[in-house]
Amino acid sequence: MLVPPFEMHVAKSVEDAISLRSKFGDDASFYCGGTELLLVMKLGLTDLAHLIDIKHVDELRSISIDDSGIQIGAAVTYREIENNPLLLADRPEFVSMISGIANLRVRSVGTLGGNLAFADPSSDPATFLLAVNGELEIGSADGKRRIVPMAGFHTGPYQPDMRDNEMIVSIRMPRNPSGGVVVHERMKLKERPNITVAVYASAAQGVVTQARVAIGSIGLIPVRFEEVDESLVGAELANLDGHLKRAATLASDNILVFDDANGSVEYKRHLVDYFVQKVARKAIETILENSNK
């Protein structure tokens, strides 16, 4: 399959990129790694006459870490994240998750911003960022920026909360707080995961003080449920099994899933039950053991 003919435009800045997108309207799309976009074009699922190359916009290529948190430019590749010593030191679990995406060829060109903008229900980064309260900085044609929480950014499959003539500028997440643990795990039988679960937990004096459970790849969008998170607060090693079973039951009962080629509703709810318990146990046992030292 060949990509249909198109004209490439190289943007010099965020504002320039958005201006070009405004000029060409629905006939144009931003282009960086192209790992998803070019495939869609080859399949004839979109008819784009113009691509706007944002790979050379400096603002989209930076990684910074300071007291306010971590900021990753939308055009930073997975491979650049893997090789960044600051991220490896501060968020090794994030780097580990990124290292598990696709293969080296894809990670060398694919970008974090492109992944999130595509809003694939099977996005590993979206599930991880949901668990750590990540945010996205969105730029608009008028030069203004808005901050959108990862929770709610994906409004449906392949439907990001982005208005016309907007683009993701950067991805933000908190630095790894002292004592906080994140565990990210997925089950994959084919090209895309059947389920992805990321769990953040913190504790003090042997008791869980905060938990966030994000579930992706199995429904229409990555999700979190407040009641699931709350059910894990107060857990101790002595009563952990009860908290885990309660959290897993709430998650499997509340998640919206459908029968499809990946399995029945019953099977998918079983996966949710199993993996919420498994991943939450890893995160909570680790944090509780650390808090008792």
The other form holds:
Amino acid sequence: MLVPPFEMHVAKSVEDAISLRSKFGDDASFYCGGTELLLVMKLGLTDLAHLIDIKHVDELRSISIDDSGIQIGAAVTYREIENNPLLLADRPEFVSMISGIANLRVRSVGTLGGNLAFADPSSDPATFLLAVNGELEIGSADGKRRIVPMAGFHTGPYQPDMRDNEMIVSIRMPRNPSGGVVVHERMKLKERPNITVAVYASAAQGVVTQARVAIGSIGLIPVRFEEVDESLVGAELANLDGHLKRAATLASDNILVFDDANGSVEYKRHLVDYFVQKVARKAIETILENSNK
Amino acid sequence: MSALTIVERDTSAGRGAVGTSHDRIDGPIKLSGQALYVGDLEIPGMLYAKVFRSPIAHGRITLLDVSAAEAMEGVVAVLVGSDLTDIDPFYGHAIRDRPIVALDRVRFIGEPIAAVAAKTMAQAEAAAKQIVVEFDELQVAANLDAALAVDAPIIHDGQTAAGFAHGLGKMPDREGNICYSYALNTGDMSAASTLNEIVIDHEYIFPAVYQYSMETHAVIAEHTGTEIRLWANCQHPFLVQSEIATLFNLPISSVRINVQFLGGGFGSKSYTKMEPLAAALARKAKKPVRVVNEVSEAMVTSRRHNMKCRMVTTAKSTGELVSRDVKIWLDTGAYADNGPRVTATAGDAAAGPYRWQATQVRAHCVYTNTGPSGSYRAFGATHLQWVGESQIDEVARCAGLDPLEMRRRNLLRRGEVVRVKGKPLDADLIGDIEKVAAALGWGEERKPNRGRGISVGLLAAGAHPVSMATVRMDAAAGVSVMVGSTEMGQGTRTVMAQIAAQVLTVPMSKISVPGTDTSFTPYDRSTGASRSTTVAGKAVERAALVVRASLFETAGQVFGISDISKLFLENETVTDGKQSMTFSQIITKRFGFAGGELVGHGEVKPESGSGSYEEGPVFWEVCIAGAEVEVDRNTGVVTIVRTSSVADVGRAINPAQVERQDEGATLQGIGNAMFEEMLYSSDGDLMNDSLLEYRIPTMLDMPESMKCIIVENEDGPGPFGSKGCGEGALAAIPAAIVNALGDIGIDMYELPLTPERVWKRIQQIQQTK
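Structure of the form predicted in complex with the partner chain (previous: the form predicted on its own):
Below is the entire complex, every chain and molecule, led by the chain shown above.
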């Protein structure tokens, strides 16, 4: 099917983009990498008369790393993240996760902001950001900016928590805190991942002090469960197996999954159990070995 | 022409074109983007078509209103069933069961009901959305079980009519939704049953699979009233020509088909697909019309049959095979397409190339309310080889035999009967499987969670052996080879050029092999069944020999030699060892000026009998491969570590192309075994009709090592002792993978081997321990 005809507007600034969006309302969408949007348009799932090109807005294209943390413009491509030496030095596991997304052609044009705004249930970045307490800077029509946590930003599949005429301006995450470890792993059987698990852990004196387990690409949205995170606190090498088992059981019991072409509920719960144990073990063993040094 | 003496003698003393891995002659034009495919062509005045397809799987059409569509801007014609009352609108080479567009009833989701021709594609799409249709819905049978149930809806009622290329004897009466059955019996089953000491009995499931060629079906049609022209990407232009001529009541020669390059076929473009609809729409529009399927449309135009099979293999406790009893049900979708032939080929492959006391095979082709199933690379054999070979391995395990030793003891030898009345075994299977096992490191120690498997089978290859070719040598000794084999990426043009180059000692750079234009290219039955090199290639060799005879004739006269057997060719010259003349000089001498050409025609036809399926095949294609796999027991993910395959080709005209064929077939076999599965809902909706949800193998799924062993016993019926290849590995790889899992205790009875299926089987096996 052909993409129906549409008009393209090139925005010069965030404010310009938002005012164009306000002008055309639901008949318009922001357009950047187009790796999701054009597919949706080609499939006839949406019929947009106006696209607002935000690829040339400087503010959306920058990456900065300073004492306040890491800030990545919403229109920065995956490829630009992969090729950024500062990010690689500070957050190698983040860069490595980005390198595993789709393929080179998609990464060359696809953007981090686009991924989070589209809110596909199979999002590696959303799951990762959930584990590292990532945040989003949202711009709105009144010129104000607000900062929202990644946790809660996706309220359902393809449902980002944004009001009309808002847009993601940047994505923020803390710099790699000393002593903290993040491990990210996923299993991909088709075009998109079937499960993504990212675990952050920190420790002191050989004991886990904090853990965050994010599970994505298997339910409707990436999720974290407080009781799973808490069940890992207090773990040490000697009693690790028990903590991991408990965390995995809690995660697989709590996760909301459905039978579909990607697998049965039974298999999906098993994958959650297996990957939570596997990824959390890797994160905790690494952090405990580091804290014993 | 008849005065020419054709000398059939060794021509391998030439330039050595045959047996060298010459670069693809169509490589540069494809790599530079200059090769034109049907979708690239613009015919003056051409319209664009959008097909309006059925949204329901089974129902009677109670209302079809296209008036709003006809009134849309740019729309020239809208084709509906009532436009076809002046012709018999049914087609189907095996069974004439399919109307060009739905007449009063639809039988699958995606069945064409109408087609819009408009000045632009956007106008055609917009108009198609205005078509109104209403149905009386009928009960849907979207899978084999539903179609075979006692209370199943009957998908086709009325008389069964054989198609023009049915080729499988008398059409049986239809029985419920079974449109064709094939039976084989050897020996005495009840007598054999007294010998049974080992009995293996399971039910197996093979999924529906899409051929997934890069290019979808595309055709441009023009109908002038007395002539039809088609630019199509069909694999078998001459069969389509014949079928279109019959449909539209025209002489065969008044249908002209042009086929240049295909972006892959794999069987999806074999026989007639979108051509009748395009021709009928062009007839109504009185202008050329282009029809191009989207991927989701192509997936309901052709696919591989899904299958249910029950197989019982028995043996003595020593591992000596006794009997095999097989029941097969193949889901051909809503229309037969090539289903009957697939059913017969599956039946032929069921027993496997073993010595039995008795066998009994019953294969059934079943209508369902899903997209039609047709040809797919190595059909029938791929369906059955993994079933039969996994039972051979189970017998071996019961008998305490190594799988390789099991096969050494039971495999047929050269010259033994494969199928009663058919061609005896024409290959050394034991020699081949030893090579495949050795390449896999058969005796070496296995790492944990790694298994190895081998498999062997035969595929009836060659189809009906009728091909013609013309070879023309111009006054500058350039050669064109006119042959109807379709270039669909397999490299047939290069091979045909090499055959002519070998016979005529002309460099490859002076040989051209154009695409097919049925007005000029002589008849070739089809491109498929691994037949082009063997059958069409033989016709090219014979045509080239006629040109050579003409060169000898004139050279003999100039040299004053009456015994032309003393002449031979060498580097574009004819010589008797003392005097020589270049080809150009000979042609100038023959015609009195630097013009004219030498034309040779070659023909292949059945050497005896009628060439029927029953008497065949032309040759048995050897399907032998091995695989080593590693399983992750936590997730069920299976990784193919390495594979090996045998290309038993008699003589490799182009060894590199033989290897590429085996590698492609291996990867496609991995797709069939591991990932690919068309998922239909119970109401007949194909749920994974895009690459997002339909998983095909990618470069990342390539095994660490893929070894192709070329076996050249010069025992084929093709030119220089060659026989075809390209399908064997596809049939053999899924079986080798299944056997490799069996090797580590994970017997699988359903494909594809998705991680969930393997994981569940592991749980099941652990629970029963």
